[in-house]
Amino acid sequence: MTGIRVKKKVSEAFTLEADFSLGAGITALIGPAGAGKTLLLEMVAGLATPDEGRILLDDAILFDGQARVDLPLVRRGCGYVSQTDSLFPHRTLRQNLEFAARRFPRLERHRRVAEAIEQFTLAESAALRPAEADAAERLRCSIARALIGGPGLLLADDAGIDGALFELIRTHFRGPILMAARDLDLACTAASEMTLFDHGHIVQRGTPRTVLDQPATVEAARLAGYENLWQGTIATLDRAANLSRLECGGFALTVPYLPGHLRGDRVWVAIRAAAVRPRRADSPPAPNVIPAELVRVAGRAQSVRLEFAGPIVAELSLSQFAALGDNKSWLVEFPGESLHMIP
């Protein structure tokens, strides 16, 4: 069993606590800045030490805050891929590898070190020093010299791993690997357990998925992407219809039925800004379609973002902004099937 349970106070503000397991694959850490994926991942590495808690890689204890356990790093079995180019400036990619590989016999540590070069197509580069090498040389470095020792861990923290570097890394160890990400999409090509993480507190767990079309609640709604949240009051129930009639605030919403409420009650509602859709003020009417006031657009690289009151968020490509034309009055659509309920 691999396993984290650990709570470590950092400020009167702050104070970490995570409790969970990690199986055998990918398992994605998200939140944003400052939610303290870094600091669980440098307490699972041995760089900091939890004020309390247990933590067991394949039932080995690696800390254990009651029996008076903390395995230094070089003992642990984790291979560590941190934020920043950790690399020995003044050795070459190839020395980088060599020192990882050090505790091995000579003969041991010149095949893993060839095989690590080889796997991560070092060989151009093996002979630079890291100021010589570019960025994706680098960072292939550092994922082979943390996996060039066997670990029965890798802990990657926002490290810039794209999705086919993670294939990469998962044809040469098969073991778990917990990674610290701000990029759900990252999250859904590569884990395939996902935890949100906020303000150092686990928000909800679960496959890429569930977590992302089903989020528990409205922080964890936040943290899994989507722009718009209104709390709205049940205004009607109709079981036989299946239908329910939210009152939020300036508009109605028409969702499917919600058991175990009542009228009266206060419940949440999330819709992404990519499943919003603008309309002119002519198009033909249709369910969950609102007046909606155009405060500002901004365009990104492949796409449009619409900001109305409300505040309402919308999201076009940009041929679909293209096709509204030059649109003075707007209306905009919540389609019943991307709209979700968070009690």
Contents of the next structure:
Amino acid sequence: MTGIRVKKKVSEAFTLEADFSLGAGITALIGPAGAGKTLLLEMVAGLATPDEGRILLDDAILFDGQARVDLPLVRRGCGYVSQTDSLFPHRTLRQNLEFAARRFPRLERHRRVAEAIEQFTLAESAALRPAEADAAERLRCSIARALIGGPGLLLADDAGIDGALFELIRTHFRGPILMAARDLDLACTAASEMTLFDHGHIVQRGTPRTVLDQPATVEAARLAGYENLWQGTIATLDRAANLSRLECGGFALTVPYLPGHLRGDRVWVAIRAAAVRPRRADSPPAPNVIPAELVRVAGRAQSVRLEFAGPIVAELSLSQFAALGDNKSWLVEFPGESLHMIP
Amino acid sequence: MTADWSPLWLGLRVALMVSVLALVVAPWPAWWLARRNWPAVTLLARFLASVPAVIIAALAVPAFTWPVAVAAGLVRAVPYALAACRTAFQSLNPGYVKAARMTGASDLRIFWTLALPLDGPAALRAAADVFAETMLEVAVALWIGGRLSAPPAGAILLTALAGNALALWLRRETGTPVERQGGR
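The structure above corresponds to the form predicted on its own; please give the structure of the form predicted together with its partner chain next.
Okay, now the whole complex, with that chain kicking things off.
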């Protein structure tokens, strides 16, 4: 198995503590800047030392705090693609690859470099220095350099690798990949496992769909991109009618019966901006429709974001917004099926 | 009356030897110190780099010969070059060092293949500075001893200025690491 259990105290305020296993596929480590993703990856790579814990790769112990095992970097069998451009600027892309393959005998080294150049389509840029190559070539070369030693695990630290590039990596590298990212879409496209990570701790784990659709905590919902999060008090619980009524500050919501709760309990309600439906004030009445005051309209590349007092955030497609654009007074609807309750 | 040019030759010999020796001696310990935070060592280096050791030696040692001057010059030059190289090595992109370490490169290998090629010009700049300052120091030491006439003094001053100019030129040509690496 491949598992990571580490603890490291960085400062009085920040302690990183993580315990999880890695599947054979791509695991996305999602969290904001400063969450500790890079540090976690560096501890696995051997660039940083945990205070305690155990790191296993394919049942081989890379690090064990108690047994005082701390394998040197090159024997760990980890490839590492860093967040920033780290190709040596005074060497050509080919020389960068040769540097990484230096520990192999000459013929083997040439074979590996040639193979890497072919696999990552670097033939045209192999003689260029990083500053002369374009960003995509540099990234492919960084990946090729990380893979040239034949690692058992690839660590990719928010390096800007996109879905297509992950597919390319997958055709040449079958081992597990642990990638740190901030992009939820990329995690959904590429990863088979997702770990939400914040303040040095794992917030939630699971398949990307499960994590995104069923956030277990408020932090998870925030990291999973739920823009609307309100705390509400349960005002009514009606099991027979399968209804609960939540008082959320300025408005009330009707949701399905919440088992295991009492009246007066506080729960969190989460809904994605894209699921909120703004309407004209003269539209027919419906459940969970409340009047709202529009505060700001922000255009985006493919959508329009409406911010209402509350705060309530809604996201409309351009055509939806065009149909509503001249509206002055607004209602917003929260469709029941899109509301997520978080205890 | 022909001028006595021996002070110029002494200055040149001492300054060249001191700067070459500083260039050879300083970079490796500087690289080693660059990844450690030892304020005491840094402070000591700063202090030594500001001591006019050649002048002190000229006043204290009765037989002020060139080996004495070189030894005294090194007292100041090595810490100066050490501090300058350390600062330059500290600015080396940590991403490069991590990438090199991931491939199993040793400290010495990283020094040779990354630190020196990328930040080596800092050592050259420091050597040019050392050359100019040592020239001036020798001149002052000889002048205090009453062994310096105007013509060699002028020549020494010009040579020191040339050293300074070389340091400035190197600074402009090799630039800061940020300017050097941000080539896109």
